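To begin, one chain is listed below as structure tokens, in the form predicted on its own.
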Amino acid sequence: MSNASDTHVVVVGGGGTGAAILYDLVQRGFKATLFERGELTCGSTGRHHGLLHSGARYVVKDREVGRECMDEVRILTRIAPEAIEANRGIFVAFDEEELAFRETFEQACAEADIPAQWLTSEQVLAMEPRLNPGLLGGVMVPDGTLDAYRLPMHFFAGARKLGAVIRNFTRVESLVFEGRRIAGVTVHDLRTGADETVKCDLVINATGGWAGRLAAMADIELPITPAPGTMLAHQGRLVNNIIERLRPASDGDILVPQRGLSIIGSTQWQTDDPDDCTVPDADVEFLTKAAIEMVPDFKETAYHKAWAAVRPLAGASSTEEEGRELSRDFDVRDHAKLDNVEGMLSLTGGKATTLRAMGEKTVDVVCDLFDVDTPCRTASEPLPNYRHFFRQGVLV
């Protein structure tokens, strides 16, 4: 067996997935450094609507993804309770077609071990009186609301406490090769203007929708679809539970209470440039209408913000229709096996809910590569308070 402390791993990407990987790495004894070109969580992590998925949204199409999400909800609620509002999700039937979907939905939830309880229209309205009174009932599941910033910061706090180096506003410019093996990265500090070469034994590409760009530095074509989606927030908390349409996942079918806001999402399109997330005007109109259909009072609330986030869908697609059919599961790609380039792993796919599991499975691969026999502990040990990250001094 090898000594993990002799192995230096560079993680590129300071979102939720990068945070979970970094924490797992140092918890298992590896030396680890993370680079993020902007502020931590400034990419897709800091832009999603904050839904903690029980897996019910995906379960009809993919039982395994649904089961994985449910497992992670249970884990995250235990290890990072300060980042989670343990409310519920209600998949509401607003018409006969959605009501007819109930049996298929409940059966899929049962097969994936996702608790699901049917509520009559009277019960739903007693819980959420602002919903459209014409609703026909709903299925309650253990969805929740998560804080998109605090949850990753729990992991960053733990990683830093164990000795990880975290460098934000530091952009990776190129990969350093020794033959066909990646042996380091060159980085540019955006604050000081300094350039630096950092040697390492492995690079982990955790850049989400930007993963194709980093892979391209190694002449690797990564099968990934950057798929932006628009979200719209109005001022005022109109519901206390997440409200979802009882139908297969589609656009504009989730209303999330986030502190004092109501967020309706989302849409989906494709882009060749993950930095280009300009919100289409038509999306705002569409999402406003969708929210009013569920909660008529939405039209009386004040506009707050519209924005877009890039989903890093695993797999290549040439049309929006193909993109919608891609799995919401994640993939850890070892480029030595797939592309004859040693020294780099790339992650594609995944969701905020599964960030910890993505970290675990990635570091499992790292342990196999370097013959390290140290089990993962992130599912059982509570995370440090996210505030501890700031109490330990400024970023280096």
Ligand SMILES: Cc1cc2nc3c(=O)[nH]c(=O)nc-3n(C[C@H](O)[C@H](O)[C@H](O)COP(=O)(O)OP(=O)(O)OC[C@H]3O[C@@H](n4cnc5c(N)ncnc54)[C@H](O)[C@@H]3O)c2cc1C
The other form holds:
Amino acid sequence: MSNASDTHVVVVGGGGTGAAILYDLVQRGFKATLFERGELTCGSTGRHHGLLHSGARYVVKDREVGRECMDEVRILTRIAPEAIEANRGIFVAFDEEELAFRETFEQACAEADIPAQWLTSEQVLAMEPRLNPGLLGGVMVPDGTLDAYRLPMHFFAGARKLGAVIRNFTRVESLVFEGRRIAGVTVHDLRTGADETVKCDLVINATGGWAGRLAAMADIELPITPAPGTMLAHQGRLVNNIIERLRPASDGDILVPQRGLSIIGSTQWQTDDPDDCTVPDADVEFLTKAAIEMVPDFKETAYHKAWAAVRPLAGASSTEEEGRELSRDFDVRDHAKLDNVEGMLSLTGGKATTLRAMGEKTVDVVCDLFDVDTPCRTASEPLPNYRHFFRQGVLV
Ligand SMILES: Cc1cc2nc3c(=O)[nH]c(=O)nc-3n(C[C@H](O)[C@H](O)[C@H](O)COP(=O)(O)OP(=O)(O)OC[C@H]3O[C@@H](n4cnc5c(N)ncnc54)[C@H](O)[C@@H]3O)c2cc1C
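For comparison with the form predicted on its own, produce the structure of the form predicted in complex with this ligand.
Below: every chain and molecule of the assembly, starting with the one above.
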């Protein structure tokens, strides 16, 4: 068995996935350094709706993804309660076709152990009086609102406390090879302009929608589809629970109350350049209409902002239709086994809700590689508050 403290792991990408991996690594005794080219969480992590998925959205298509989300809701509510609002999600039937989907939906929830409770139209309207009064009922599930920034910062706070090195505004420019083995990274510090080589025993590619680019530095073609989507926020909190449409997941069917804002999402397209996330004008019109259908008062509220983020979908796809069929599950890819390149793992897929599970599965693979026998503890130990990240910064 190896000594984890002699093993240096470099994590590339300072989103939620990188944060959870970094924390799990140092908690199991590895030496770890994370590089993020911008501010922490500046990628998709800091820009999604903030919907803590119970899994109900995915469960009809994929029971396992549904079950995994529900497990993570239970865990995250325990270990990071300050990042989560204890509201609920209601999948509302606004027409007969959506009402007809109820049975399929409830059965899938039951099979994945997702608590689901039918509410009559009167009960839904008593909870959410601004919803379209023509609604026909809804199913309440344990979705929640999560703070897209605070949740990963809890993990960063924990990682830093345990000795992880976190270097933001530092871009990984290339991979350093010793034969077919990756033995380090070269980085460029965007604040000082300095270039540096950092040696390590393993690189973890947690760059989300950019993961294909890092893999390409090792001549690896990663099966990943960067799929951006638009979200639109209006001022005012029009609902207190997350409202979704009782139908197979589609565009413009999620309304999330996020502090004093109402966020409607989303859309989906595909891009070769994850840095190009310009919001199409048509998306704003489409999402506004979709929100008004669910909550007529949306048309009276002030526009706040429209923005986009990139989904790092696992799997290759050449058309948008194919992209929509890709699973929302995640994959930890060991390039030694798959591409004959040692020294790097890549993450594809997943969602903010499953960041901790992604960390656990990745570090399980790291432990196997280095013959380390330390079990994961992230599911049971409460995280330090996100504020500690900054307090540690002040004290250092
Ligand atoms: C429209 C939309 C809505 C969504 N809504 C939700 C939701 O409500 N709930 C949910 O659970 N999930 C949601 N998701 C999914 C979620 O946003 C992503 O799955 C998650 O944020 C991905 O996190 P990540 O850490 O893997 O990637 P990112 O947060 O994108 O992090 C990758 C990081 O890598 C950095 N990077 C890239 N290249 C380099 C380099 N060479 N050197 C250093 N750093 C580099 C980037 O700057 C970036 O910060 C949504 C996604 C979209 C598109």
